[in-house]
Structure formats: C-alpha cells, structure tokens
Amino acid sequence: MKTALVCGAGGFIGSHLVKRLKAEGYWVRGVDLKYPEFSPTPADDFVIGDLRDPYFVRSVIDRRFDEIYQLAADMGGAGYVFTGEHDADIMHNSALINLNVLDAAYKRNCKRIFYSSSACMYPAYNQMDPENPKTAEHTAYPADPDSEYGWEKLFSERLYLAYHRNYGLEVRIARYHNIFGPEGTWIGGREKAPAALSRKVAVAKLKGLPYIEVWGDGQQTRSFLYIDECLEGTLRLMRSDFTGPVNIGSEEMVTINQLAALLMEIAGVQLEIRHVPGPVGVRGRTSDNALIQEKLGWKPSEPLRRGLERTYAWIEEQVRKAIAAGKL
C-alpha cells in the first residue's frame, strides 16, 4: 500500500485530496491546524499541529512517504490577500511552513513532494489588460507579483527547485488558478470570488433583497477551476516525470460581473449589481494551458457553469442553515 502525507489537509483543496487518495487505496496521513470544517476526514491518521514548528514537522514526517503534498499556507481571497493588512503573517507563516516541510522531507529521504504555488506569482505588468493577460509559465520573470502572497509563492518555488537541484528531490510544482467547489470557505473574509458571490446571491435570494455588492467595477477578468479538475491535474503532475512549474487552471475567462450574472441565473433570481470600493487584484488573469497539455496531455474537461451549479447549491444550503440559526 502506498503512503501519502497531505499538509494542509484541513483546508479546502487538502481535504478533497485526502478523499481522492483514499479512494485510490493510499494510506494517508493528514496534518493541519484544524480538522476539515464541513465533513469528517477519511485520513488514516490526522495530526493537529503547527507546521511552522520544525519539531512538530519532524514528528509528522517520521517515515519515508511515497508522496508528500504540501498545500498548507496562510492564504485567502482578495479580502485577505490584497488589503496589505496581513502581509507579514502571510510571508512569515507560509515561508516557515515550506522551509520546515521541505527540509524534513529531505532528511527522511522522502523523494517525491508536490508544492502548490499560485498564479498570484505572475507579474502584475502582464495582467493589466483584462482581455489579454499573459500567464504562460515562462513569463514569470522579470518578477513583479501584485501581492506579498505572490512574492512568497515565488520564493518557495525557487526553494523547492533548489532542493531538486542540490539534493535530488523529485519536486513537482503547480501554479493553481482560482480553485473552487463545495466544502470551501464561503464566509469570514478568506473566501474567494465564486464562494463570496454565491453567498451574496443566496442571501439576497433567501432574504428577498434586490441587489448584491461587487468590489470594483466588475470588469476584472479571471478563470476558475473546479476542485475535481484541480485534483486530476495535480495527481497527473505528481506521477509524471515533469518537475514544473506548470499552470493548473481553466482557460474559460469571465469578468466578475459575468460570474455574478451566471450565479444569479443558476439561482433563478435577477438582482442589481452595485459596485463598491474593495480590493480587486490585477485586471486580468486566466490560465495558459499550453505547457500542461504538451507535457501531460491534460486540460480541464468541464465548463465553468457545471462546477458553479454544484458549488452554488452547496453554499445556498449553508446560507439557509445560517439564516435559520440567526447567524446571517
């Protein structure tokens, strides 16, 4: 039986990854500061602890794992990453996690380790035009991410590649582009656009409100990848002979206004969009999938709407429960 360690297994992508690995017959150890919020973990072993602590990290990487997935990070949506209020924590916490996990994996002779980087590491100057953002992997330099979150991701990419060159670790690096789906953060400030807009539409629908608020002018563009597609791309990369970095995302680009309109259509409501000040990030971003198609023969297979239908249905149910409990 193959063994896997999932760091960040209490989070959105990590909790789904544990389920996928268990379905494939792996023995899985999960580690995080918390258990998954929305469903029990099927991990064979789940350890609660702080990956910023090198002693704790050495205690969980206590054997040679066949695969290590390093997803743990201090992160969130635009309301967390782009305000500037959390920059020190984001850089300090995530860098420490990566330094500790990578070094412990090397010292335990764990050869194969996956690192989840982010599209936020791409230069802001290539993402000024909402109709034509440039995110091919080779455009990462000269570096100029639009946030400290992106700078930390870029540093950590280089850290993993250095361990690959110097110590022979089989690292795999993916740059995730806006992963979404059920059982993800949907309220509290760290949620990303699909979850935030789903919540706003559901609240308006269930409370009979006539409008939702959208940060900025809503003309900024993004692409969004459903969680199941993300896991497929991740596992294909991990089990390939390609190091990366490589984009894992969708090329189906929409404006935030279009995303909101699509969610209203799914919800069966018509609402006014009121644009309000708020953090918005770069003007345009989508995944460039040429390299992953060339190296892995893979691209996403489902349209955005299908993933949004599943996600909205789940979030509307969460909103319904929260309203009934007097929390919304």
Ligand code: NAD
Contents of the next structure:
Amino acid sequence: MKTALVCGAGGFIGSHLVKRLKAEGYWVRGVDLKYPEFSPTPADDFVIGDLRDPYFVRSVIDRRFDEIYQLAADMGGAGYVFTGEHDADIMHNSALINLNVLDAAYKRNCKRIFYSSSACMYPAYNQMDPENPKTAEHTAYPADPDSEYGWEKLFSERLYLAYHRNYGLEVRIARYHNIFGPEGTWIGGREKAPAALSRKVAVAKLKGLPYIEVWGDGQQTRSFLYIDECLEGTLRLMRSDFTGPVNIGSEEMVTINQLAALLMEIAGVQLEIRHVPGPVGVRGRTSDNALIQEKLGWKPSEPLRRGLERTYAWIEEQVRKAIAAGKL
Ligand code: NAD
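Would you mind giving the form predicted together with the ligand, to go alongside the form predicted on its own above?
Complete assembly follows, chain above in first position.
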C-alpha cells in the first residue's frame, strides 16, 4: 500500500486531498494545527501539532513516505494577506514550516515532495492591465510580488529547487491560482472572493437585503479554479517527471463584478452592488496554461459556473444554519 503525508490536512485543499488519496487506496497521515472544520477526515492517522517545530516535524515524518504534500501555510484571502497587518507572521510561519518539512523529508530519504506555491509570486508590474495580465511561468523574474505572502512563496520555491539540485530530492512545485469549492473558509476574514461573495449574496437573499458590498471598483480581473480540478492537476504533476514550477489555474477570466453577477444568477436574486474601499490586490490575474498543457498533456477545462453552483449551494446552507443559530 502506498503511503502519503499531507501537511495542512485540516485546511481547505488539504482536507479534500486526503479524501482523494484515500479513495485511491493510499495509507494517509494528515498533520495540522486543527482538524478539518466541516467534515470528519478519512485519514488513517491525523496528528495535531505545529510544523514550525522541527522536533515535531521529525516525529511525523518518521518513515519513507511515497508522497509528501506540503500545503500548510499561514494564509487567507485579500482581507488577511493584503492589509499588511499579518506580514511578519505570514513570512515567519510559512518559511519555518517549509524549512522544517523539506529538510526532514530529505533526511528521512522520502522520495517525492509536492509544494503548493501561489500565483501571488508573479510580479505586480505584469498585472496592471486587467485585460492582459502575464503569468507565464518564465515571467516570474525580475521578481516583484505585491505581497509578503508572494515573497515567501518565491523564497520557498527556490528552497525546494535547491534541495532538488543539491540533494536530488524529487520536488514538484505548483503555482495555484485562486482555488475554491465547498468546505472552504467562508467567513471570519480569511475567506477569498468566491466564498466571500457567495456569503454576501446568500445573506442578502435570506435576509431580504437589497444590496451587497464589493471591495474596490470590482473591475479587477481574476480566474478561479474548482477544487476537483486543482487536485487532478496536483496528482498529475506529482506523478509526472516534471519538477515545475507550473501554474495550476483556470484561464476563464472574469471581473469581480461579473463574479458577483454570476453568483446572483445562481442564487436567483437581483441585488445592487455597492463598491466600498477594501484591499483588492493586483488589477488583473489569470492562469497561463501553455506549460501545463505541454508538460502534462492536460489543463483544467471545467466552466467556472459549474464549480460556483456547487460552492454557492454549500455556502447558502452554511448561512442558513448560521442565521437559524442567531450567529448571522
Ligand atoms: P488553508 O488555510 O485552508 O490551509 C492551510 C492549513 O495549514 C490550515 O489548516 C492551517 O491550520 C495549517 N497550518 C498553518 N500553520 C500551521 C502550522 N504551524 N502547523 C501545522 N499546520 C499549520 O489554505 P488552503 O486554501 O487549503 O491552501 C493550501 C496551500 O495552497 C497553502 O500553502 C496556500 O498558500 C496554497 N495556495 C492556496 C490557494 C487557494 O486559492 N486556496 C492559492 C494559491 C496557493
């Protein structure tokens, strides 16, 4: 039986990845500061602990796992990453996790390790034009990410590549672009645009409010990738002979206003959009999928609407329960 370790298994992508690996017949150990919030984990072993602690990391990487997935990070949406208030924690915590996990994997002779980088590492100067952002992998340098979160991702990419060059460790690096889906953070400050807007639309619908608020002018463009396709790309990359870094994202670019309109259509409501000041990030970003297509012969293709329908339905259910419990 193949064995896998998932770091960050209590989080959004990690908890879905554990389910997928279990469905494929793997023995899986999950590690996180917390259990998954929304459904029980099927992991064979789930260890609660802090990956910033190198002794703890050595204790969970206690064998030659066939596959290690390093997804743990101090992260969130624009409300967490782009205000600047969490910069020190983001850099310190995530860098320590990567330093510890990678080194323990190497010393334990593990064969293969996956690292989840982010589109946030691309230079801000290539993402000023909402119609034409550049995110081909080779455009990463000269580096100029617009957040410390992006700088940490860039540092860690280089760290993984250095272990590959110097120690022959098989590393696989993906640059995720805005992953969304059910059982992700939808409230509290760390949620991202699809979840935040789904919540706002659902609250307005269920409480009979006439409008929702959108940060900024809503003209900034983004693309969003549904969780199932993210996992498909991740596993294909992990089991290929391509190191990366490679984008895993959607090429279906929409403005935030269009995203809000699509969600209202799905919810069956017409609401006014009020634009309010808030952290927004770069003007435009979408995935460039030429390299993943070339190296893996595959790229995500599901329409945004399909994933949004599933995600909105799940979030409306959460909002309904929260309202019934007097929490919203
Ligand atoms: P998430 O916040 O839901 O999951 C990260 C998990 O890491 C959390 O459960 C958290 O508790 C855990 N963690 C944080 N610090 C830890 C520590 N010291 N010890 C143990 N566990 C710790 O985020 P996610 O959306 O599932 O993202 C997973 C990875 O993918 C992250 O590295 C993130 O930067 C990257 N990524 C995600 C997206 C996205 O759109 N979701 C986009 C780009 C990159």
